[in-house]
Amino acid sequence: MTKIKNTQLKGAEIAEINITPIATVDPPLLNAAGLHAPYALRIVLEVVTKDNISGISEIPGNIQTNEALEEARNIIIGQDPFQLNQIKQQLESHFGKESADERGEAPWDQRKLVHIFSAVEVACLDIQGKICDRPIVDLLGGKMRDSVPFAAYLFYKYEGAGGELGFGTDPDATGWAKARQASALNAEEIVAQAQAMCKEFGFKSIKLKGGALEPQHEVEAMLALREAFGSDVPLRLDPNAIWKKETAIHCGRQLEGVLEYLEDPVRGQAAMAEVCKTLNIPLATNMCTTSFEDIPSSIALGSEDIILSDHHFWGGLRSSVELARICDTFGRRLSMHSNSHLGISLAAMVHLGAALPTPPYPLDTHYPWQSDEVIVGGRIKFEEGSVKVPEGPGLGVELDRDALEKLHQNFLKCGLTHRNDEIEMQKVQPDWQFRATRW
C-alpha cells in the first residue's frame, strides 16, 4: 500500500497576517434595533504565505474581533492555507467552542469564533486558489451557473447618506444616489426607493426590512410595493423577530398571496413554528436557526422553511455548502443574508452562491446602499440584479490598498468600535430602547 506524505506544497506556509479595520460609509437606516451609524465598521485580513501569495477576507467589525484576530495570530503563522480542519481546531482548543444561545438577541450575529474562522478561511481558500490557479468556486465544487441574483434590500431611513455627510444630503445628487439619501418613512417612498434601486441595479425580487414602524405600515408598505410592481416580482418582508405570534398571525394572514416569504416575524424556532403551521407563506430565517447545533430541533418542530445562510456566521464558506445539502436533504430551501459589506464579501458570497447545486433565492445584499471599496477598479458591477462570478484565481479581487489605508483613517477618526444601533437611535429619539418583542 502507498503511504502518502504530508508534504507542504510550495509556499504554502502562512508567513505574516496583516488585520486592518477599517469604517465604510452607511446610511442612516432603520431597523429593529435603532439606526445604522454614519460608519458601518468592517475589518479585512490579509494572509501571506512565505512565497509572497496574499490572500484576503473581510468580515463585520468591533473591538472585540479585531483583539481576537490579533490573539489568532500566533495560532495562524506557520500553518499550512491548506490544512484548514486543523487551523480550526486549533483556534476551537485556544477560543472554546460557541453555542448558538452566543448569537445574542439583536438582529445581527454577535459570536466571535464564527467571525474569525470564516476570515481565516475565505483569505486561505483565496492563497489557494492562486497557488492551483483556479477560482474559490472550483475550490468549492465547481461552477453550476455564471452569475448570481441578488435581491433589491429596501430599509425605512432618515435623510441622509451616512458619513461625513451625516443627516445632510447632496443637493446635486441624481439618480440612486439622490434616492440613497432620501428619507423613507412612508410606503410612497419606500415605493419610490424601490424604484429608484431597481432602476439602478437591475434587481429582480425586493426585501424590506422591517421591525422599524408599527406592524401595519409594514404590511401597508408590501401591499404598496404589490401593487407598484405587479406580481411577477417577488417580494420579502423581515421584521426580525421583534413581533408577537398574534401579530405576525394577523399581519401574515394580509400578506398571503402577496410576499414571496416572511423572514423571522417571531423569535425562537417555537414560536417560528407555530406561525409557520398557521399561515400559508413559507417562513424564512437567519436569526432563530443559526447554527448546526439549531437545525435538528428546526426540523422536528418545522420552524421555517428557507435558512438564510452567511458565511461570515456560519464558518465559512464550506460551511455554507454543507448546510445547503443538509437544506436540500430535508426539503429546505437555501438564501443568503447580508450585512453592510464591501466588494471582498460580495466576491466570496458569489462563488458560493454559483456553486451550490440547488439554485438559491435572490441573495440579500447591502452593497448598493455602501458607496466605498477596497478592491482594485472599485465597485463591482450589477448586471440585471445578478453579480458575474470573478474571474481569475483565488476571489477574483485583489486588494487596492489606498483604498484601504483611507477608510483605516475613516475607522480612527471616527470614534466608533462597535456597531450599537440603539446608541444611534437615541441620537434622534432620547428615550428609545431595543426590545426583543416590541408589537
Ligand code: GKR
Second form
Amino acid sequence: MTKIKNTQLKGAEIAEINITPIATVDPPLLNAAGLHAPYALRIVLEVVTKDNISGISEIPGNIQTNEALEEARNIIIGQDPFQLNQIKQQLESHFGKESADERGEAPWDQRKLVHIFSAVEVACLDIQGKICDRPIVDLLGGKMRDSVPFAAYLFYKYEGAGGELGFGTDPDATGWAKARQASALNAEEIVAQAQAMCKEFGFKSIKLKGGALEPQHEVEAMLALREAFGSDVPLRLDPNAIWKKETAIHCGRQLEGVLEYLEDPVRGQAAMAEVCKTLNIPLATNMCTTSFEDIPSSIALGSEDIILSDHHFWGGLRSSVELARICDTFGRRLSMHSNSHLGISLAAMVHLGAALPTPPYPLDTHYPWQSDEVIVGGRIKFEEGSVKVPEGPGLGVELDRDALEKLHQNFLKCGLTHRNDEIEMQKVQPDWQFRATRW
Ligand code: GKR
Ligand code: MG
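Alternative state: the form predicted together with D-glucarate (GKR), after the form predicted on its own:
What follows is the entire complex, opening with the chain shown before.
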C-alpha cells in the first residue's frame, strides 16, 4: 500500500493568517447578565496556504482572544493544516491548559485556548475540504441528514434594532424586520415575537431566553406560548442560572408537561443535580458542564440530561463530535448553544449538526437577530426552520471581503473591546447590577 506523504498534498503548508475583529449590528436583547450592546463582536480568522488556498472561521470577539490569536500566529504559520493534533498540542504548550477553576464566576466563558483552537481548526478543516474537494461534514464522518433544524430563539427586549439605529426604529420596516425591532416585555409581546419569527423562518420549536423578568412572568410567557402554539411545538426556557433552587422547583412544577427542557435554572452542577432529581422535566446546560473536565462530576452527580455543545466553546468541530459520543455513552442528549453570530459560524454548526449520528435537538441560533453578513451571497436562508448543508468543498461559504471591511470599520468605530451586558444595562437603568443568583 502506498502511503500519502504530506508533501504530496498540494498547499499543505500555512503561509499566512489574517485576524479581523468585526462588529455586527445587534438589537437590545435582555438576559440575566444585562443587555446586549448595539453591536456584537466577532473575530473572523482566515488561514491561507502557500498555494493560496484560504480557510475561514468565526469566533466570539474579545480583545484578549484577538491578542491571543496574534500571539498564536507564529505557532500556526508553517504548519500543515492536516496536522491538527500537533497544532493543538503546540497551542496548549504555549498557552498552558485551561481549567474551569481559573475562570471564576463564568467558567463557561473567557476561554482563550478553546476559542483559538476552534478558530484554527474550522479554518484548517475548510482548507482540508478544499484540498480533498469534500465538504467538512465528510471530514467529520459523513452526512447523516441533508439539512439541520434550528429553534426560534426568543428574547425579552427593548424597542430597537441596534447598530446605527441605536435603540431607535426604522418606520419603514416590514415583516420580521419590523418584529425584530419591536419591544417584547410581556407574555403577549413574546407570543407576537414568536409568531413573527416562526412565520419568517419556519422554526418548529421555540426557546425563550429567561432570567430577565421576575420568574413568574417568564412562567406565564411559556404558558402563553403553549396556548398560542399548542403541544406540537416543543418549548424551552433558559434563565441562565439566575434562579434559587426553590424558585426553580416552584416554577418548574408549573411547567412540567409544558417544557421540552429547562436550561440552566440554577448555578453549578450540585444544585442542577438536585433540581434535576426533583422535577419531572429534562434539564439542559451550557453553564455547568462546559468542558471535558466537567464530564466526570456531571455523570457522578447527574447534573443534567442534555448538554448544549458549541464548537466555539468545546474546542472545535471534531471535539464536538467526541462530546456527542460521550453523551451517547452516558445517556445524555445533545443540543447546541449559540451566541450572536454570522454565516461562517452558522455553516460550521450545520456541518456539525449534519454529521452527528444521533440527531441533536433543533439547534439554538441568534442568526435571525443579526442583519449583517460577511459571506458571499449574503444571509443564509432557512427552509422550514432548517438550513441545508452547504454545497461545495470545505465550509461551502466564502468571505465577502467588502462586507468584512465594512464590519471591521464598525468594530473600529463602535469602541467596544469585549462584551459587557451589565454596562449596557446600566446605560438604561443606572442602578442595575448583575447578580449571579437574583430570584
Ligand atoms: O445572547 O444574551 C444572549 C445569551 O444569553 C447568550 O449569551 C447565552 O450564552 O445563548 C446563551 C445561552 O444559551 O445561555
Ligand atoms: Mg443557555
